[in-house]
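The form predicted alone is given below as one chain in structure tokens.
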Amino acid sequence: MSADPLVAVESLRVTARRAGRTYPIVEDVSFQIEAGSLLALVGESGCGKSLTAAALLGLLPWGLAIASGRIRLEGQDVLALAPAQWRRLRGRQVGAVFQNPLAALNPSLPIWKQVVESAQLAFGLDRPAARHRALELLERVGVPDAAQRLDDYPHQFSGGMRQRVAIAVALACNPRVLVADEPTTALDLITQAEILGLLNRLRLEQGLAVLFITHDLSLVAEYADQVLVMYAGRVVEQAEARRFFAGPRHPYSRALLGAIPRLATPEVRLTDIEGLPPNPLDYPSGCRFAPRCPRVIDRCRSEDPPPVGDERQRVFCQRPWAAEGI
């Protein structure tokens, strides 16, 4: 890892409280992002994914905070704004990309107007250089003939383009973070591929550091560097994506990975894992998976489990499989 990545989370731990006790909700997650990369930060639904990306806006909803951690943004500690700082700092620092377009975007509001109102507040543009810049981004994500399309309203797009659109406004300002959670789920899988292809084009032009949040990992094994899966509000496995993808050993990871259909394979059976996942507000001791897990024993049920492995793949398991070489 760099000595200066543009996103550094440390032992982040967010709370809820509910009825004079206090639950973690997500415990002990660290990771970096450098320049260009893309995290992959993957999991079932519910395992505090989307939470993590709320923390590191700093949008956590109500009732829940951080009590504990650190959180840097091209090195500042974000932690120790202010909550107008904080505010300052969303759309130029950190730019989002949320899971529903048509929710994220006003219907009320032409697009252009939208693309570029955190633009107009940063930098006091007028209505001509506003329109002009909302053209650029509109261009610059793909929209077609977007110069007859900026008084368009959202509803006048398709679902894939109302997604370009909101990228558009997460690079307004031209942030140098951008976390999308889970911007594919409601599109079709060409256009899904699209947007990934968009989002690593971008990534790439402008050294954009992204955090890519799904649950679906066969999305991020082409264009992800790092590899970062959550179970039950906690880390379970980070690894160099080629390193995951070779041979994930926590066995959450592998039965996410054995999910997947592949055409080469297709007598294989595909991997179903049995049981739920926890309440958030009744966790289990020791390891988290050990009610759902194949290779559980005694210990997995009393012991957190220990780290295993080095940078490029570090599993938390007791019994974790054994690493494949690359």
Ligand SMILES: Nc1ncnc2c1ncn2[C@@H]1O[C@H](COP(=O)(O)OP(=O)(O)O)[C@@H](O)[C@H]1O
Contents of the next structure:
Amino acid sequence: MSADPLVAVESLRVTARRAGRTYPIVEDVSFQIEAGSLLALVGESGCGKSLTAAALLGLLPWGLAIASGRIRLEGQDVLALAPAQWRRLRGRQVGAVFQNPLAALNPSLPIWKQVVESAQLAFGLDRPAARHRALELLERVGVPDAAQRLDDYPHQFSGGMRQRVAIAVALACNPRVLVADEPTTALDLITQAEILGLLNRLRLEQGLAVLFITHDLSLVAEYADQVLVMYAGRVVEQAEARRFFAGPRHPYSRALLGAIPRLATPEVRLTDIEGLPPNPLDYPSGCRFAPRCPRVIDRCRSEDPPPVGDERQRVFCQRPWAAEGI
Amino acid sequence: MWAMIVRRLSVSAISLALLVTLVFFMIHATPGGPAYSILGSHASPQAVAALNRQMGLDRPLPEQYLIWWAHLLEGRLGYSYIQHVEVSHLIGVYLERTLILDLAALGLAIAVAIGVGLLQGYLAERIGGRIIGFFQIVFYAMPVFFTGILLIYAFSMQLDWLPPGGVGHTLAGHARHLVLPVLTLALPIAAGFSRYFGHQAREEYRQDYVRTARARGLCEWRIATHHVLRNAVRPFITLVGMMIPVLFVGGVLTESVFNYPGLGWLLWRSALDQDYPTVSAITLIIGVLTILGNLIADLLNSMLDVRVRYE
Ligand SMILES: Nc1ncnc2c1ncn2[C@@H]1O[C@H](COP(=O)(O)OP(=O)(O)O)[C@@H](O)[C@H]1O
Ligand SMILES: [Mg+2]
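Can you switch from the form predicted alone and show the form predicted in complex with the named molecule instead?
So here's everything in the complex, that chain up top.
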């Protein structure tokens, strides 16, 4: 890893308060993303992916808070900033694209206004300059006939086109970090591939550091540089993508990878594993995957899983699969 | 859009015609006819006949109906035998006072509702949002009569800051006399409006586009004013249009509590005096204002209604 990652998250812990009790939703998540690099954050729904992203963006929903840890954007410790200062980094240093492109845009504003709104406020563009910038951005994300479509409203675009517009919105102020939270989940397969290709092209052209969240490992196999697998709020495996895809070591990662052939289903189905992820309110002690794990031993239920391996492939497990030699 | 405006205008025109016709029949449906109600039920038949001739009431009904329309188009609303003036002269000055009171209260209520509603939508389940919700219910349920007395007691009798009623003679005097009635009238309306608008705003705050707006670094003020407000305000405008008659009813009570000589006060007096021409003229005016209010709300909405939502 080079010395200066654009994103550095260290031991992030997010907690929720409910009925007077505080309980952890995300625990001890750490990762770094360099310029031009893509980290795939993977796991079943409910494992804390979106909240990790929200914490990074400073957009945790009310009732949730960052209990400890450190988040650096381009070297700056954002948790030390006042809320208004952190807000100013959003859009300019870090952009975000979310899952549902149909609802992500304001239905009653023409798209050009939404695309350049943040840039207008940040750089004080006048109207012609702003329209020009909007056109440039829409062309960059591949909206056809962009010049004719500036004044169109979101409902006049298809889901895939709206996601392109949403990407243009996220990139309006040239952020160097992009958070993409399941940006293709709501789209059909062909559109998924197109959007993924677009994100990949943008990352390479602009040297974006991308945090790509998905529950579908197959989607990112081609593009990811690093893979981080979460289960029930914790990291279970974190590795360089090449190593990971050559041989995931955690039983849960294997199960996720085994789910790949079932690409057409909207949710991940773990092919050879029964049961559902636990609820944050009653996480089991020891390894949280133990109740569903095919390789479980007694120790898994009493002790937290130890880290195994090096920073190129680290797995938290009592009985991981052997590393594939690369 | 133009087709819609033409359609909406014709609906309003038809409503107006129906209203005028209805008020005409209302006048003629009074027991014993208008002459009896003007002269009182003990009037001699000769006096009634004379008055009927003088008022044209002995002519066939269809002819009277046409005359009624002709008079209205000339701006003649009838003659008050109690006050001995043309009703239109009588009403002019009262109408102006009522419009000032009602529009001031309406403007205040809308401004408060939008501000409070946006805040409430933003706060949602947080404690502040719940406190706002509690006070909305309290203020909405508070009768105008009770609020009025309370305000008079506090600001006129105890503090002696503001007059308890009547009207002023200078501009400043007018304003001072308006403060308490406007507050009294606006309070329950603001409570109702803000509850409704707060609900709309809250629904909007849940939408993903708000998160997108936050993710690109917009401040909460801009999100409220440029995004949430725009989407939440449309149903609200319709509500405001529909509430105009209610506003007027509240106005009648407020005017009587504060002895404020407006249309409501006049209506109340005229009803007590059995001054039927005046009562029907006021009814007509309230109806016209209601139709106009709804028309304006609809036209505003159609101007804002650029696009359909997520289909
Ligand atoms: N506002 C909230 N308050 C309390 N718990 C929440 C809230 N939002 C999400 N959670 C819980 O946090 C966990 C992680 O959610 P999330 O990060 O959205 O998962 P995903 O990996 O599917 O994106 C889930 O179990 C969810 O129930
Ligand atoms: Mg999610």
